[in-house]
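Next comes just one chain, in structure tokens: the form predicted alone.
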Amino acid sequence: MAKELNAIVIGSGIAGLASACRLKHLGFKVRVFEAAPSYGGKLAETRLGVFRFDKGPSLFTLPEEVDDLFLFCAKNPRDYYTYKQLPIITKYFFSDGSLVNAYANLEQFKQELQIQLGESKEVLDRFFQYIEKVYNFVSPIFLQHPIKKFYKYLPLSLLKSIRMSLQIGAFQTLAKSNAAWFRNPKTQMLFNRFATYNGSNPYKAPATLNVIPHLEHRLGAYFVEGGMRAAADAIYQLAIDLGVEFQFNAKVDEILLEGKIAKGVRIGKELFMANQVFCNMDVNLAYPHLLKQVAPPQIYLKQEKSSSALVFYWAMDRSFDLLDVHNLVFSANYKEEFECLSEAKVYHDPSIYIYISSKVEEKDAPLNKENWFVMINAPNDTGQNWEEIKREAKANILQRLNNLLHCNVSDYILEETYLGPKEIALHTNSYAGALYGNSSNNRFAAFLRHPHQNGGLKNLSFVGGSTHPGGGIPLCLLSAKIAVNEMDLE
């Protein structure tokens, strides 16, 4: 008689949900334990009366990775969710009053950079060809396969690989690389900001992060119909349809080990046994809380943590034609902003990201009103006085937006709620509120994310944004895919 396969997944963030679906499709009986009252992790939502807000990620890239999960489970993804491309990915506002529209059409975007910022077509063509080359080299090695086996996927010629590692900017900062490409500091700033997509500093992080604008401008950036929460809803529904069992408000206290083999979990005094345990908890918290008897792998856990954020959710009593779905109001001194962040402080003149889903999702706000997700970069929590920082940051944000929109913005705020590093840590089990686990602020960061398996432990896999290949929806989905493919089967 075949041995019954049981799997337990700790946490129901995107990587946890995807792991559960893949395991169930492979024949495991799967049970997910989630400490929170609902699923989705950072892909949560909040409401202020009739206004709906996505609490976390807001830009949707690499939809093929989401589709791949459904197709792997023999389901049609379009039966679960839909998405569309927006004509403008982001509106960029600069301190001198200038504006750049990042059009979804790449040729139109290049023309905008030529007209508004004076960049040459030849340089722009070469730049986008270059970052495509970087992505095509990096993706199969670092994104699609386990990092502990990356050497297997290097090109046959090691000399060619070394030469390519120099070409992709592994030993140059993103800011220095972009300064070499573009003559206008505004263009440099625009492409430097992509380091923040994984909570990193463009003046420290390697130029390899130029793969991110390739994802956005070559492969496409999209809007999930129903808002980003709809992506979590879709994968949760897939799990339900497959027969995955969920238990919410169920905080796991311990991963049970028999010697070096994971055998299940403990919740209070109750034991739940399994052949496989998947942990979708930040690895920086998993070891001290769930694996107290295991020596933590310090080489991964001692890396610099990513930045966090301050987010204000504002129910607005009017609409603003100047703004689009995604907007970024740049600081007058971008480098100084990151120098301040590196000192664990919030800059007095921060860059401000504004996401307004109701621009295209009408039910997210009443007619002629808007739901504003207003975010600035913040350091992770090291004991700062966040209440004081919150007050100062809100005042600085409002002053900047008043100047941009030529009105007193606070007059139109009907209701407000807030999320900062301490709340992010509490609600999402993110160490110190760091949004992406470790930062990418050194050239070896790609190699120093926690692998999906701890070599000393059997039948235990780690997934999610704190593991390889990193944070964000596509990478979390890839972490689940790699972990399931690589799991121990004894």
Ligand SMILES: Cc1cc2nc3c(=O)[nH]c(=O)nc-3n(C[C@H](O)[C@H](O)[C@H](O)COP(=O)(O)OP(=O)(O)OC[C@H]3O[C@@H](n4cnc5c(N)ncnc54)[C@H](O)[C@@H]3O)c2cc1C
Second form
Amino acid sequence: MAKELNAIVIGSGIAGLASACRLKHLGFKVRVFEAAPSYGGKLAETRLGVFRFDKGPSLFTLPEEVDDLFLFCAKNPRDYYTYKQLPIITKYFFSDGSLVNAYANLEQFKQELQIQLGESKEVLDRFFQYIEKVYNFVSPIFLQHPIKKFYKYLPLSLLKSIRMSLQIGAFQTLAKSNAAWFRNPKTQMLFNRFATYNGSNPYKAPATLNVIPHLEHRLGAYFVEGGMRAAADAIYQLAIDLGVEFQFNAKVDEILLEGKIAKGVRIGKELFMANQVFCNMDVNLAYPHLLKQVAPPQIYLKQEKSSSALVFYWAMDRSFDLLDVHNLVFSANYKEEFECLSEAKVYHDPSIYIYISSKVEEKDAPLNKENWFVMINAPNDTGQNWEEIKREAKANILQRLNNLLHCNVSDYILEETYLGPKEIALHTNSYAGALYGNSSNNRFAAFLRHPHQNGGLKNLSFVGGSTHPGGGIPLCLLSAKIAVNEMDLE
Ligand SMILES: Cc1cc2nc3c(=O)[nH]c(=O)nc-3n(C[C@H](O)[C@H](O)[C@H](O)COP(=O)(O)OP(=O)(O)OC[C@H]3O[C@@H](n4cnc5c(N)ncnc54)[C@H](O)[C@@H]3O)c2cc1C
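Return one more block: the form predicted in complex with the ligand, after the form predicted alone shown previously.
Below: every chain and molecule of the assembly, starting with the one above.
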């Protein structure tokens, strides 16, 4: 670049950090304004005395997307962070007392599904081949490119489009598709669960979401050494090494526009000018708060949001051999659980996800003690009485875990902290506490995430979970990559 151009990034969530690094490597002088006291957004951590907890994400997939960011910036990712594969991805507990180990080794996992759930090898082989095909089809079109380029890929004839949609499962719900594949309702439940990876309802979301089990079971699920927060630390360190400047406790109040061109931001009375503005704030809030003079693109903003969560972080006074790093205790009635969520309520018998990083990360808890991250699905915040919901949910969770672990779990809780939809909304400026931006609860959802650029505005890009291609760490990184590739410079 002949003259050094300025870029401002609003927010240091994973997509904000990645955008800042990419822009800096391209030669921009980059300044990140972050409303919170630290970087990472939802990829945060919390502590209870000597116990450390990942506060948000716990499962790490597509590490090549993190590596890609470092390589783009001409750095060796292994100098910044490492990750490993765990032998068991998730331990699944069903309400009838049965248990399925989702082994990282796919053949071993298939064998487990045959032995424990009576599925046939032939069906399992065909299923995993099918979801690989869906992934190979969907990934280059939806994940790697801006949404506008999708139309380039649309086959010319209607017949071909319909055939393509059928192949990727766009006309069928995930639950229907899994019911057609598997005889055992428990196997169906296990694969339906992947809809929750982007905060969706398997009884509404299209079977295209079968790309997620492919991602987890074929491409691999990993554990970042040091816990998930270490991924945010690594990218923040990369940004520092590249020379990105950060200002924390700096909430942007307005994106400055001159006509249709972004010129910088305003924080209180101070103006900061830039040639390029990247906005990592949830788009649903960015329009009403930062772009008051712009007509919001309702088509994207009116879409149903992804679900939220109630998370209890428990410092536990003992260890539990039955549990692994990732555990899921299924509800007795998964369908009813989602019906309840659709009515903006928390189910009385929720599926419970327990993440215990101290099983593999010694520093996260003292010897023979554990750091439990206990999460259930929750609806968005629409003004419910969360204190009451939290109390009831905790009692229901404890009852289920007492039965599973044959002890009084609450006797071992040394200390507790909590995160719910209200706190998620407040801490990371996420609309109604949605974890992943828009949900995938209809077959058009993939086309209706906010694009990285709003056609009418120049020098302004939007990144993060509320934009294309969606939420979750790898997709947020992809949003930064696509947005930087596609940005315009007036
Ligand atoms: C409990 C929980 C569990 C999850 N589990 C997983 C998982 O296992 N795997 C996975 O891949 N994903 C998971 N996710 C989702 C994942 O965390 C998110 O999709 C991802 O981190 C979102 O990143 P983002 O770039 O959109 O920004 P966010 O993390 O939403 O951060 C946005 C940042 O912008 C800042 N900001 C907003 N407005 C302003 C403003 N006006 N001025 C300055 N700064 C501003 C905020 O303070 C925040 O730091 C989980 C999330 C939660 C909460």
